[in-house]
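Next up is one chain by itself, shown in structure tokens, the form predicted on its own.
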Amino acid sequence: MNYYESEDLKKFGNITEFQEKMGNKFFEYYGEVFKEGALTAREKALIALAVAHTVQCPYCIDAYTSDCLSKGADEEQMMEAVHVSAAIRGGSSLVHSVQMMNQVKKVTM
């Protein structure tokens, strides 16, 4: 059995199916951050991609590579919007290593 079925994002919009006023709630504010602001809707569509890939969601990196390419992100845009992923989810974990070295330190001295 697999658990992510790529045809259920499809059914994303049947969110508000058990909570039609917090699902619909959820939509507004949705549709409004990805509005063009002080960002693009490129830049938004690009950030939204990386973060998919931090919280390692297969129906957002799905959605979200397809609306960067629609958006006019290339590739090499993309897979660098992916290492900017990479590389804040690897610094948090190094740098909750100062955690471990205080904690070492209160034990050995």
Second form
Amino acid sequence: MNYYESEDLKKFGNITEFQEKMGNKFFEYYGEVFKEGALTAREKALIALAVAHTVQCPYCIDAYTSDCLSKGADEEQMMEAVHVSAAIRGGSSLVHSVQMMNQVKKVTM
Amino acid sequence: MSIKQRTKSLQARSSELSSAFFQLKVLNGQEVVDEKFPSFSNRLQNLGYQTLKPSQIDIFQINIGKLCNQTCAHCHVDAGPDRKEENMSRENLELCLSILKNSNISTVDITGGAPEMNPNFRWFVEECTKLGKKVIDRCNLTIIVANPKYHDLPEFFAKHKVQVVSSLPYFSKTRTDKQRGDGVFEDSIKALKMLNAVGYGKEGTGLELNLVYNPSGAFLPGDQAGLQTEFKRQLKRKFDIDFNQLFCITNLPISRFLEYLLESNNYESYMEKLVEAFNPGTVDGLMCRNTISVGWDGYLYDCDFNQMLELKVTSKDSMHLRDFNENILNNRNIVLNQHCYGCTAGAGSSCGGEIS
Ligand code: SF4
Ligand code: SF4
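What does the same protein look like in the form predicted in complex with its partner chain, given that the last one was the form predicted on its own?
Time for the whole complex; same chain goes first.
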């Protein structure tokens, strides 16, 4: 057995088996979130793709790669979305260095 | 710029998949893959359709020939420059005209190949418009710039108010050329500009230019309205191009697209997607219910896909232009097989785009 079997993605809907009410509410909410709204469905798919890379979920990466393609995003846009994720990740590490710098300045002569 | 072909036709490569019989075996899990998907006919029977019947023939779709200046990787016709034999004769076109003359069929939908390469094309369009029929030409765009003798096609279309329906898988070069051949995107943009210049796609001219989006890969098309907005925005912004509607068409797992699915190891997951996305709401609007499809040799089919799979109409007394009988055809049972899942997936798919 391996962690992360691609076949398991298809079983996502089965989470209601152990907690039906919450599972159903989640899927209803999920469906609502991804509908065309103030953001287009394509923009939402690109955000989801970026977040999927941040949380490093292989299921979501597969699912939102297909979804982005279906909704008309191209390779360049998809890669830019991942760079946004990377930039925020890198930036969030680096911005914490201000705290490190503060602390250094505080404890050194 | 001339087009660099991506491939040759299956027929020219003597591929097993050039045989309709072989393709049907693959689709039914008897060749290459043994994965069995639930039978499409049974699926309809479970919904209460013992057989699928036409509503009324309103569209006369003629596949005028398999000759084409492109060899797209996904082509369900297996068309290409090497398909020189299969072109509709003047005699068969005359039979079409006499049928149309005595019928209330409103629309003549001409497809191919590149229909314009048939030497009788212009004459035939003129005769159809004389009969008061609405004519649709499924134009691959690049033919317009392929040779000086085609440069005036936009004017010709405009003169006869032909509705132009053209494939453009994406508004960027990479994705388009990967599916259709190097240089296709550039030539398509040139052709679109020529069509716009004579009024196609412009408000108030009555000259309709519709684009077809079909995915360049093993995925299903997204929502048509959303994609149309994006195509309009991008084509206007990047190239100042206007068009009327975008039709989203799902690739059916036959011919060269089937070859792509098998070779890229995507066949099973693609079929699974189609089967899972089966939408009962699309059945009444399936295009085989109001269309009759005519092959280059005059035989009749329920749709262009059945034509390529050589699944002729079931009405034994009206199988060819020679014995065309609208009453008999309107009572036929439509031939269904596993490829039909491509028409019922998601929002459905037809030559006019989404169904529901
Ligand atoms: S998809 Fe159309 S343009 Fe491409 S090869 Fe087939 S008939 Fe020709
Ligand atoms: S492929 Fe589509 S249009 Fe053709 S018979 Fe099947 S359902 Fe009808």
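Every value quoted in this text rests on a predicted model; they were computed, and no experiment measured them. Numbering follows the first chain given and starts at 1. Between two forms, the rigid core is defined as the largest C-alpha subset superposing within 1.5 Å.
Relative to the superposed core, residue 102 shifts its CA atom by 2 Å or more between these two forms.
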